[in-house]
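Here you get one chain, nothing else, as structure tokens; it is the form predicted on its own.
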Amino acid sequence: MRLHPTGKFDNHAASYWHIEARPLAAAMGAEICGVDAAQVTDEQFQELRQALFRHKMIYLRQQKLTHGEHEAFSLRFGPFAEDAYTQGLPGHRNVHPLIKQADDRSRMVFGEGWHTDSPFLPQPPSITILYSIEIPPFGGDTTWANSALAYAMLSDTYRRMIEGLKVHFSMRDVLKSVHDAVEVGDSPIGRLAATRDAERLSDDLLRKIRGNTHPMVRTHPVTGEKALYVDPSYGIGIEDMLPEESAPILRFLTEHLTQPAFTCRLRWEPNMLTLWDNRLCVHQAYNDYQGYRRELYRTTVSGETPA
């Protein structure tokens, strides 16, 4: 641990009339109490949205949602985003199952490695909303890191140095890892693993491998907050730099961003609804529950072209 966020970020709860926020860690995250996501009022929603932008990640316990209610709640934030990995459920194409069966012995799990969701798309998803059904008795946690705090804790000189740089995001390295470590099966990365023996990759997959370039420092379109937009899973280079030039910058920023002082960790429970803003944080899952089943469902909200 190199730095502490003292004086740079205040994760105390704001005063609300219609919800209660209970901070999870000093750097980010909060539990939201007093809200039924299936019947959220307009007043509750506005405060919940404010809390999401403030804490970067929020979660609600003891929620009972159908897939339709999950969709309806997500649409309060905006239209659905493209999902880069799955086609959704029959009748609910924007609800995407993230299920790992107990007998899946893959050495890699979906969401493993620090990342922001699908930054290789031209307009990556803004908000991710994940709902849990079945959780292993231990393991299966998720950790987030506050990329706005990480940007604020850089020196003025370093911030000036990276201003204007653009990161090349691609699915290339993730696809290789999936081919090396994942069993073929009925899961997002299990189906991706099935492409390892394909004579020719689909045009859609090639599009994601080509990827896109986005600003290394992006500005949140609602709050105006600046945050690092970089991750070690999809960030493969910096525009107009040689690989040996970009690699030290990307490595430093990854190590800086993901140090423990900037993170929070969530122990999942069944019927928990968790939201995070991909423009303000990165996250990772853990493959530490082999022999147990884990079942969650994800929706994502459409985002803008990063700027």
The other form holds:
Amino acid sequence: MRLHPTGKFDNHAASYWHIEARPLAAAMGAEICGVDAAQVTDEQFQELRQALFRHKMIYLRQQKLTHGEHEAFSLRFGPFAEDAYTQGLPGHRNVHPLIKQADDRSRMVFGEGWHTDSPFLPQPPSITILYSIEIPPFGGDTTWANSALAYAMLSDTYRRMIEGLKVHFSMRDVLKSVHDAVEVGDSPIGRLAATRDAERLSDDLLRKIRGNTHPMVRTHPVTGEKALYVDPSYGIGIEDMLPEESAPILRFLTEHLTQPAFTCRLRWEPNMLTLWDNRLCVHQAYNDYQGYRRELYRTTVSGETPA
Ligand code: SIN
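The form predicted on its own done, now the form predicted in complex with succinic acid:
And the full complex, kicking off with our chain again.
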């Protein structure tokens, strides 16, 4: 299905007292102006959080953050989440470097393929906060798709059909792609690639491959908004269904969710701070800047058991 904008698209900015929101695309995303993330006031923070839930992804330009300030900003949203892939920096173990070197010729990049962050965990991270330092002269964009809008744009009959279904999320297929396509090296997926030569997978990786089941339709714990919770990277089946039965449903839903009309795309600049709510959107990175370095730092905020 390929839809065109209709009356259900509503990404206009709310009016705020302490921040300004400038919508990015028809479906989602907004730039937030008038905020220094290193010195955000309580009033600004409350509005920024509302804007995040409204636009699903927000970004701030020209932010100068130390790793400590990045951590402090992140902690305003809640405790740090378990990061399923990366190791934090020395002295800042909750700040995770996402660095791809100019000479890395891997056929895959961290975050490639549409996904929501770590849904194979029992309590996946709620919010991801990514800060850019070095950005290639072209490429290295990130795209998001609005899972609440995608849910709203399903027919009533389809919505009734999927109510109560649970998706089985696993790291299995992503790990296989990493093993097939990534050079072993000092990067998050470079280290994961090294596990292909391990005698046997660690208990931690086996736990992530076993994964977890979560409701296909999630209700946002703060706003009550309903959203599809599916992705083509980690969603490998539907509870109590045969693979032949679940595969067409998952394929339809992920194609529906990631159609261009429901997306926004960010052209990064250095010193941008971008936040997204994993309960309300999926995202993907691109491996399209070979020969150039890209350096970002990520924190994630702990989430609840999806319901
Ligand atoms: C991710 O968190 O999936 C990575 C996003 C990016 O590097 O653009």
